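In the block that follows, a single chain appears as structure tokens, in the form predicted alone.
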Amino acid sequence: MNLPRLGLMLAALLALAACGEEGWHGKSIEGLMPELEFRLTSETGETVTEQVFEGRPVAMYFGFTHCPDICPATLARLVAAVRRLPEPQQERLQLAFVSVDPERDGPEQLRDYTDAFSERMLGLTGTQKQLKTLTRRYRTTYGYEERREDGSYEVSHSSAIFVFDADLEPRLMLLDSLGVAEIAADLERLLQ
């Protein structure tokens, strides 16, 4: 083999690899985390554990219902990726949004939030104790702005949707970064 075709072929190794993980847009974190997990209220206001999920593939993010931005695009950006899949990986597929802010985001709150989005998403919190071990477990953080004078505050948080599969089993973490295309490939490859 030559030498200009060889290093052509490393080239395109090379760009490959740096692609994703494993064939990934979002990252991988199969093996990295423990299994799903969790005791929380669903916005019916039932207590309610991860067997709520079982036997389905959950997409889950962490956010509040008072977010200005990154939820309402996040979650949009969520749902538009799953209306590309096809009807029965949509059926298969569960979301779940998990509020971070227990003081403002009862059960209506939630049902009325997740509602707006997709029939298919289902509302979740908790308190403080039982939210902490959650996003402990994913290694994910969120904490509290200080109040303003009218009452109101932002609440921090991160911005990466974690997808489960039927097992839950953590299987792969999706940026902010994103797009709707990119959301939609990985998903419907995990599906297959």
Contents of the next structure:
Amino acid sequence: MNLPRLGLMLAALLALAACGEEGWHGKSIEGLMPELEFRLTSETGETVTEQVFEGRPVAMYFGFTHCPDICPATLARLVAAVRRLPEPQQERLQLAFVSVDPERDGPEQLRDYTDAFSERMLGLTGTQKQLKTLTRRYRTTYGYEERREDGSYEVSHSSAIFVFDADLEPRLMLLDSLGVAEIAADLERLLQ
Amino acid sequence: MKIVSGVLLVIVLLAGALWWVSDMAPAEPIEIENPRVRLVPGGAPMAGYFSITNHTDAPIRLVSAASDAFGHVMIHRTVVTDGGARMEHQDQGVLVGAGETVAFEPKGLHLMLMRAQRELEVGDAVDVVFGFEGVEPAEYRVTFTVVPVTSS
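Now show me the form predicted together with its partner chain, since the one above was the form predicted alone.
The next block holds the full complex; its first chain is the one shown before.
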């Protein structure tokens, strides 16, 4: 087989692999997980449930503010993708950052952090019990590593963004390997 | 006379060789490109990114980073496996092979800059002192630029 043909075949295979089942770039989780439900504390300090989103679609990420690399990188890509959507879609989509590090992420810390990305991003956190209930519901985990001498510690967490539709049904997992254009394409299709 | 001219010839050849070699070697054995710190609000740690090229003909190891602008700086790598993300402290430092470039970039190797000693703003300059093994001088001072949190 000549090289250009091999290249074309590889490109076609890659394109297929990049576009998963049913043409989504992300992973479809429709019907695989239960609808969104939680009780958490919001960045305003109030106790809130999933009703805080008022029937709007939600893109939710689990992280922590003392995460200098992948959390800002993921949230920045999400926000850049949202900016590519048609204006009405941008306004409909709610962004949510759930901190799995309540010890360091109080309401004020969460508000400062989420506001740096988008005014449409709501910071949430909760007790360990509340957070465990929510993360287990979406088959993800988080954990803490050993403390350093200065008391700081690392947190392991999910790297995907979970997208729920207006009925709070889980629809997509946007893996961290997706680029801005792919995230935007999936969100635009979902929000149509 | 013969001996004198022989010695002279050797001296000239040696000088020529030295001149040739020194001309070949780059001015700086280590090159750091695009050093930047991504601003994170609220006192949380920030990530520092850059790329490092080793222009020497032997491997070097980046073993430490420190900055007057931060209480503590660590060399970390983000590892993503099975949909989960965690950080790995690079306690052996980072090896840069002879003539190779290693990129510190989002979702990979990065500096974790903890406890900013003053309020930073986009556009600020922050000095970081790198410590190396396998190269002289062993310390390099590099000026990082503070960039927005939404930049890559």
